[in-house]
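Have a look below at one chain only, the form predicted on its own, in structure tokens format.
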Amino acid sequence: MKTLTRLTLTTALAATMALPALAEIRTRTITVSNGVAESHPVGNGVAAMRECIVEKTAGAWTVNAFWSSALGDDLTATQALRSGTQEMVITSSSPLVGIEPALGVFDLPFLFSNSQEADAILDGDFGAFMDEKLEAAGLVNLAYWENGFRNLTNSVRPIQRLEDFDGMRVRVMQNNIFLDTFQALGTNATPMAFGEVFTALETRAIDAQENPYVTIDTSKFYEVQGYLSATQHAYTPFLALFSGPIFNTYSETEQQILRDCAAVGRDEQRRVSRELSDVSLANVQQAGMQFNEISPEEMDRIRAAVEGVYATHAESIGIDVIDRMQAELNALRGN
């Protein structure tokens, strides 16, 4: 009788403490948009989450997805994170340079070796030095996702040397240091939002566009350029962000299911990215683009090229940051 009292009592003692937990999860509907298709490695990160999500709330919460700039580009999703219409949006960092400066760090040509030195940067005290510069935007950065190594398509000639660049009118991102950046190789670069750069290809508006081989791929940009080079000139991660004024709305326990999910939908997107890459290269190819690498000798050219933009953009990013960087840089490489 004095053990099943023991059990009753410890069973009733679980239970009331596992109540505050469960009334601290509200019923609630995330709303989530992203500039990519559903087919990109995103679409597999965004299903991950949504079951993290669904598995953690007991069902309470609702993720509903829109793709393709349904609700708009990135910068005006983030926006509506800002001022709390929103609650989340998948977006590169690079369009956001106007709202926090100091993301253009991840814009610098050339920054990052291999996505493992990108991980381990994104994943450590530089990614959270980062975060806490997006909190004082009201945004929160739940995780960083990949976008990738960033390389160049066009419809004019093969990139093989430097001079190739001549004259190209080249979409890049709404952001100084892209622009800058694809001037410095004497091309005529055009900021676009990603939502009007099919059409703007299709019809010979512009010439050229860079992303990674997946996003190349998903975005079908092989049916209106014929030649991708293998520039990896810049690597721009994705990031998770959430509405500030919206997290502040969330319980402690509520906030911390979306920082956990965000790394499930982190992890997976990553895998499921770098798998992809390589088969969405061979994709691109397949459907008839021309493939090409570039010589280690015209690479030191082009790099030696774009070298200004550093210092041209060191005050606007902060000096701080861009030492901060090369100095975890440096200590990752053993320097």
Ligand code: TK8
The other form holds:
Amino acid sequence: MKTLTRLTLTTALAATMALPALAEIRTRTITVSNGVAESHPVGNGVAAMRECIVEKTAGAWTVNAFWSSALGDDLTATQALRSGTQEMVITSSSPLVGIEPALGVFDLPFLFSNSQEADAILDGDFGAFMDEKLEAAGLVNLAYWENGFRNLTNSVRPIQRLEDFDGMRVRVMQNNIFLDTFQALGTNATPMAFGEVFTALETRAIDAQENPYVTIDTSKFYEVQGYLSATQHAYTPFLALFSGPIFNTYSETEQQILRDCAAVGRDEQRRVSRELSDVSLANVQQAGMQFNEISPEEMDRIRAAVEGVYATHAESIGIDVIDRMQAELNALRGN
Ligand code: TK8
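Same protein, different state: after the form predicted on its own, show the form predicted together with the ligand.
Next comes the full complex, and the chain you just saw is listed first.
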């Protein structure tokens, strides 16, 4: 009897103590959309974020995830966030350059040398600087997740030298920096939403696309592409974006839950993304893709061919933005 009373008391006490916080947590449904398949590491990130949310809200929130562009592509979903009709999207930064031109800095070819560098820039001052710009556009970036280093696949020939890009019809993400980069390489580049890529490759409307290994694998591009070459020409971040107008209706407690759980999702997503990268590369070869690395000499020629993209786009991205990025990279590299 005594034990029971003490237990009841403890439970009652715990409930009272939890009450002030819980009162600030309303019942909510968060719709989050993606362009990739659920088997992509973003799936692991969203699962981790959901688990964190359910725990912190004691089940008051539901996270509804939609995959493979089921709610529209990155840009469409992001516009829905800005108008307050959708809560959340995990999107590449690249299709949003039309909304916030400074984001174009991430698309500059060969910007980051490795993922540690990318993490340091994105999770540090530069990332916060970019978040402020996004907020002015009605978008709250809860965290930077990882899309990753990009590599070219195609149905024509392996890319072994600069000349191999010649005339290839390549799908690029929807901005002028990517377009110019691939034009500078000699390809015939077409901007296209990610959700249309598989069919365009299958029908041979285009020859090529570029994405990280995990996306090539989980989007089954190996079914419609014969060659994969390690071009590693750019690193794309994913933004875990929340609708600004909806965020403003959440209590401070709720806003903090979003930020904390998006960070939990980020850690898991990046971990799986890096763990899976080599596995995905092996998978797609197993599935029949011919993989090749490119010699350092040819990589130098490829770098030289796209060097001009920095100067061409400095003004549209913002000279201050590029300078800030370069300064932070120099500091990281000990220059
Ligand atoms: C998925 C996209 C994709 C990106 C692209 O929505 O468009 O090629 O790399 O992963 O964000």
